[in-house]
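A single chain, nothing else alongside it, follows as structure tokens in the form predicted on its own.
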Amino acid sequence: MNSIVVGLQWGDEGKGKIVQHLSKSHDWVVRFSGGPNAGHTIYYNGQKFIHHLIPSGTKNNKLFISRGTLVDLEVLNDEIKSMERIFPEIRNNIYISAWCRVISPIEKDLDIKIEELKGSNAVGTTKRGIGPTVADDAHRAGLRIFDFFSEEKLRRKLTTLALISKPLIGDVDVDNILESLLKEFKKIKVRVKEASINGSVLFEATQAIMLDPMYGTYPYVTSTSCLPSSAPYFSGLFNKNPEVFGVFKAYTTRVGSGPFPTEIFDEESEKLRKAGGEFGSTTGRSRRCGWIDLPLLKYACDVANVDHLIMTKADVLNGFDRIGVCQEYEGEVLPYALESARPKVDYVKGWKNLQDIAFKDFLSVIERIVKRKVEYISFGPKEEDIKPI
């Protein structure tokens, strides 16, 4: 059977745990969208490692990047190093799309003069050129791995860019770009192949189903689609049709701008930051944090069709006296007008631990409102913290 997660909230809701869980049951494990903007935190035999571009697998997977992600090759290549420490093996056992988009330091510093020249319209961005390559990309100027077979070729469209973007950086070295492209790209050049792919397979989304930019809160959201609908088309993998794992949180986060309806700013929300430890794994940004948003939940899981329900961090409220819940909106949810959205937030007894009735009080209601079972506990950082229920 083959299978996809995705997350159904803003991100962060611990996707990289769910795929490392489920790697175990599937011989591969795909990346199709994102780039080095997206971190999955994992733990590996107790060390722990962030993934930003290598599918959060084991040992015995195979990892294919696929042509829908967009690779920094500085930060594959680090990342490839520290996982080698940890999986020898995995060198062998990685492929990367020749189609992959490849991030340049014109489009980071693009990144940065954007998000400086919209002011107080800045929608929170990684830094990390997501936005300019895709752009470029779709501006038909943008650079493919397939590019870097060519030095000659490469030259040319990184001098392109250099004009494009002139207006707003200014001049750029091409030569020292090119040079330290290459470089990076000769330490990949042999894991660069379309992959043959027998068996089972995972696919690994990034983001979240809200920060997608036709059915999340535009403009505030990522740059590449998040649906599992886009799996087929960004991975090429067409064949497939995965079951899909919708991951949520038992709170709701968001890192950077944009409307958050249920979010808090007393002391619960701090106290609830420290529990789950909502910082950044890519910025190290302190995560806004705020109460489960069910009807924005039942969204998410319609338009993503998700067949399995996994809540994570579940723990992280134990000893909580009330817990918020977000059942219902005066008026109508639109994810594109939640600046103006008015949330009914009501309090529900809160638990002890994840056996406590309240705890399952809870579920049930999120059960009724999004009319999928919870079927899976996450709690803990450790892969084997999940259990069905």
Given for the second form:
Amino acid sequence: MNSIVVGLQWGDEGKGKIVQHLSKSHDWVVRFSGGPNAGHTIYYNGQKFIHHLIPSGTKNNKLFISRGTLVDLEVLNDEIKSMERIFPEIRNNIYISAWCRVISPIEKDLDIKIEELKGSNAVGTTKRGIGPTVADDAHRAGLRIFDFFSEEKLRRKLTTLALISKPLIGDVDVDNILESLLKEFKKIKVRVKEASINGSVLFEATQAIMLDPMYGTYPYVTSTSCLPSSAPYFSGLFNKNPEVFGVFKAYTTRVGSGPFPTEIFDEESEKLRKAGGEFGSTTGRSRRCGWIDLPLLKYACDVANVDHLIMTKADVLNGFDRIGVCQEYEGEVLPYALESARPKVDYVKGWKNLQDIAFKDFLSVIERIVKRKVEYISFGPKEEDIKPI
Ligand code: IMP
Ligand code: MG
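Give me the form predicted together with inosinic acid (IMP) now, not the form predicted on its own.
Complete assembly follows, chain above in first position.
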């Protein structure tokens, strides 16, 4: 069986841990989207590790960074180095597609500059160069890993990129950038090959449906597709039609700007942030917190065509007196018009633990609105903290 793990809210639903759990029954774990903007937190033998580019599998998996992934070579090398302390064999298990787009320092500077120019309309990006790298690729001026096999070609492309971006970021030192990129490339050069895959595949999607550039809360979105249906195209694995595991938190969080109809601001929000450890794993930013938004969750389930639904962090709400639930909106639910949306939030009774009848009632409300069964509950950060229901 082939599978995909996808986030159904605005990211940070705990995909990494679910991927780690499911990786045990798959041969390959494959990334096809996002880049170092992603931060998937997992625990290996009690040791916390944040994956940015390497798929969240274990030493028994082959790991493929396929063509849709945006690669920052320095971040990748740092990640390989720190993972080697836990899995010495990791280096030999990694395959990197030559088609991957490469983020250069030019795009990272552009990301910062464009956000600055947008002023109060800034997206609140992770500043990892994601948007500008996709834009440069659309201009057919971006760097791909296959360009790195010829220093001459790479120099020409970098020179063009420098010219295109000059009006925004001024002059850049092409020689210096070339040298540092090549130095990083040399370390992964032998890993650059298209994986020839036999066995089962687990796709690890990045970000989440509401951050998808075409189906999310545009313009407050990321720049690569977050949908399961894009996995075959962006990985090149056309015959690995996956079953979809959709992951959502028992409440909602969001980092960066953009509409968040069920956001809360008071002490309850602070309590939620503390209890859930809701601080960004890539940027360290405080995450915005709010209640579960079922009309949006239903929309995301439909867009992702979810087969299996997984709730994470249910335990974080243990001990809350009351828990907010948005079951409907006054008017239509349109992801691009959420700023003026009017969600109706009701409160259900809190629970002490997940055996409590109040938790079961909460589950029933969710299942009724999203029209799917919640099949698994994750109740802690460790790989084994998950059970079917
Ligand atoms: P970018 O992907 O860095 O361009 O950021 C665009 C938006 O997506 C911002 O609101 C980010 O905070 C958000 N974002 C990007 N990656 C993640 C992620 O892995 N988790 C949560 N939010 C993310
Ligand atoms: Mg994350």
